[in-house]
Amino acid sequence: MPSYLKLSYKPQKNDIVAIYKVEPSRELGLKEVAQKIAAESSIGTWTKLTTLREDIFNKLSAKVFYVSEKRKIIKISYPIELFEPGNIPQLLSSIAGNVFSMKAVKNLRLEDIQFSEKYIADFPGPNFGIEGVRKVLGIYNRPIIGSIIKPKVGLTPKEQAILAYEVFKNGVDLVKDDENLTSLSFDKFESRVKNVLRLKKRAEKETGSPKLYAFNITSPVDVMLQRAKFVRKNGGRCVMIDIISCGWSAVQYLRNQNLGLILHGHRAGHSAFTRDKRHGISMLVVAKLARLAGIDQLHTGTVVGKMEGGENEVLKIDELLKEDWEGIDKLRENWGKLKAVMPIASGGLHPALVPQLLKILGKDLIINFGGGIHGHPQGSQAGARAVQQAVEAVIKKIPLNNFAREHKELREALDYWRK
């Protein structure tokens, strides 16, 4: 069998590089397994082929150019000709497909994909991105304050609209459906859209500030498109997609419709394959694919909240979404015309966590509060004011305890959640 091990090889300008962490099965060495991964993910198979000509192999074979026995890291370079332009599913079928099922590996994790400028150029990327979302809301000097409707499901469309209106009126900029709320018997999608948007307009008129509501359109792709168009027809500006459960094909399809809607990407289910540090696919890879596919704002982690995800990991992801990126091995990617994605911190947040959150993640951020607003002892309106007050205090560089002396909602929130 021809060798895929080329340790002297330097990736070409248009190559795509995959970085894997590999734990070989007991009887195999790392270099041997690396070659099997390279073969399976490019043009080879388990045995020598009479149909594989030398010229094809030389042109299209993947090349293992880095092996670290100590770190169990391998890097494989792939000619760009192996990948259909603008096709994320095909990319993943190649470098994140059969390789995970091979008996030669005990554990395998795709840590990063480093895309060439030529590959990136075939994707539209976000329609709005950070600058566009900020322009729609007219917010430039602070994080965007978001709220998830709670309970997750159970409210009627009218109840949900009233709750959204109450938090919009008290400092929240963006409200979203939860990830498992689509069109249920007690809360039909179309009724929710009409009720919410009517009261959103009222809140905008009364506050003088634009507001966004992210309606969850997650569904089969034909229904998803119908729902997105319904939102647009009724004056909505934002829809939410559960990107993992819908899949990349659906995300790309919706983005390519050019509906003029902000695409809010929820990552529910990602930890099924991102959480194990030995096996699966990293959240960094998911974030890169979301930027390619055209998501405008993406849940990336809170560091300080209830969801798994350490500071270094979340910072790397947020950095990647915001700008051209110096990757985990210092190879700089040029994202060209693709706009930056707005990161979202969501999960287990409450007002007392705001200073630490913004210190770690910065101001180019949507901070989402579910229970941290609707669990306030004085109710959702007070919870919204408490979050707004916490953000104001941080922006003004005033300690929360000092600011809370003259802001009772914040004071009550600090007393309640610091117990």
Given for the second form:
Number of protein chains: 2
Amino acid sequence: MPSYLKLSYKPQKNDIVAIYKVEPSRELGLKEVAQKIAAESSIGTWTKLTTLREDIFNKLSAKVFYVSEKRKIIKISYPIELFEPGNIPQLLSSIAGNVFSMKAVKNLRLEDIQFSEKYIADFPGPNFGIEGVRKVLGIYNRPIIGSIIKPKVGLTPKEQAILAYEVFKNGVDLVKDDENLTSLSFDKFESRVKNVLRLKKRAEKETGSPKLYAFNITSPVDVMLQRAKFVRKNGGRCVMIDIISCGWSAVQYLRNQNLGLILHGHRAGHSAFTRDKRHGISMLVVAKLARLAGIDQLHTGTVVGKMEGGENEVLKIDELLKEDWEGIDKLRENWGKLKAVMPIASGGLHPALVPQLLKILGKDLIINFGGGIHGHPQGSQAGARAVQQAVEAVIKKIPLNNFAREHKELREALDYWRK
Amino acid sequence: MPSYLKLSYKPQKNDIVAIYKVEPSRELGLKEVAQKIAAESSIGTWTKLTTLREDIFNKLSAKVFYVSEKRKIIKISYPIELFEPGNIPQLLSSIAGNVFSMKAVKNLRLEDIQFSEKYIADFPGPNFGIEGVRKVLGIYNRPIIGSIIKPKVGLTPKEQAILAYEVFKNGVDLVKDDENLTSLSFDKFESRVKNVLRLKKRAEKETGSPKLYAFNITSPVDVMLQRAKFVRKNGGRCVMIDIISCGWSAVQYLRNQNLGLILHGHRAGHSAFTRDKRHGISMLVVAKLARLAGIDQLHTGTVVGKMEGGENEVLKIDELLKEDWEGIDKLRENWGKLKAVMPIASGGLHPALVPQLLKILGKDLIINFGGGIHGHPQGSQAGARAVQQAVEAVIKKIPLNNFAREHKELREALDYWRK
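Having seen the form predicted on its own, I'd like the form predicted together with another copy of the chain now, please.
Let us now look at the entire complex, which starts with that chain.
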């Protein structure tokens, strides 16, 4: 049987390339482990097979074509015939499946997948994407301002709707449910949809601006679809799905239904496998899969992160920065006809962080505030105005402190969270 | 605002308890971090909220009721009102979601979830379970012998069917697709189903024993359902779903359709988040969720593991053993009316490992052989016989080496894989 190692191989036009960072288990060399990974993720197993003929091997075996001992990086090229068109779970079961369990590796991280045009072409991608979301909102020259309702759960549908209305009225473009709010005994989904959409309509009328509310439909698929349709029937334009806790089979299904709804992709739980830089799967891979599947807006990180404790904390941009930047950048690769995903920065943000955030991540962004609005010392309405003022200052290239002289909500926010 | 720390609290009958192992980030103490975890996974966030009223807090806040500085273990009790009945993705978005991303933790592992009877009662659990699977196969006093078709992919439907037939005829009870085989250009799903089921019927007739074939329906939900129905229509009894790469939303949906098919749960990719004992989610939690969702047969580990390199390798049972043992044990907790899941040991198994395996894991088990059958030096049929002989020897309490004197396929297998 020939080897899975083929350093002279040049990936073919339709091939899919996986890039792994590998720490071999103690007794094995990197090249040896690379071959085992290539075998396990394509057509081989731990022992020689009497049923694996040479013609099958030649046609379908994966090829390790790059090994960097220094960086512990390997690249493996896969013939496209190994993958079912348009089936993300099957892709993951192949190249992000058993390989993580192998005793031959101490740690293994799937850093990137480079898809071929032919593979990409079988996916729908986002229905709206950045341009579509901007068009729905009529906002072209600034980031979208989002707000999560807080507390995460506990309000009634009516309270939730009033809170959404109040921030809509004060500069917020998009409001969303939090990740653990679906349909609870004190806040039933259908009642929330009706209450929220009624007041959203009023806010739109009063402000003259279109607004979005992302209803969290995270649930078993049948329930999810029913809720998505309920949102649409009642005039909603946007639903939120937690892509990791629901899973790719459901995400793809939802997009493939072509409901005409903006899909807001939350990613609760991703850090269980993205956080360790030596093992698991990178957030970049998750983002690329979300784009294939057709998520319109995706949480990709804040760079400035959840500011636990808040006060006196210095921003740490370093590594995270690079990762996020790359993530967003690569989401805009030339992916044929697939639209670009709009990134969402969310988690621990408040007005003082807006200048850095926009400098780092650019304007094609949804910036999402939970505590950073509903924790404002003067309440949620003042919180929304403070955020809107911070964004306005940055767009007008005025330093926040200067702008805050004439804008008291911003000043209060800066005083409160910077102290 | 009162604290999330309440060491005097005794979990109420309906509460759900999560057990985490925590490594706080450098500057924080364990109790402080425990409270942040309790907040983020229930109703709080990183800053004080003007919208979080005291009545909401008292009703819905999570409570840290156990902190072991020595073991770095914390236990958090959640009021059941925080969770939507029958919605696994929502549960995960809550207690296995953002918490993994918090800067306040360096590492965080969800070790266990203790469900209350009330929470469990809203899930269907397995349709068949251990007893149901045994009844379908008519096997009551020994483990089920399974085989994965190898190579993973590359055979035509006809070749696949013939190989299944050959091992069915020689002692194998259950044959399954491998995890990356769904519907590929050279092995279309529908054609495979028809070919395999035709020869399975013949094998059943000729051996007088019922057989099972687990067809891999891992894909976006619409395709998955279509394929499951196709299997049923053509007389199949069992389908395989990769629960991690498909996700819980799809798994629950599939079970809720009540198709009358045995659900074989593969778990490719779980090690991306279960392998690191300091961070992520334990396999025990995955197994419990699979039971709630209604998986009948679940891959839970082999203890003796993928024998990479094969020869001369010593069995390492230690830690893995304990984990698996616990896993299986807990799958048989008294879960009200929910049936027990049949565990599957799979990956790197061959006949020489059967005695240890059965000693450790017991008889209520599917033992699955891929390379351990199709890698037999005399081919797949001899491989199947060797496995069947190994199981027979153990059941009859005869040492393998003695039994092998009269059973040449077993002898060849022992010679080949032990050398």
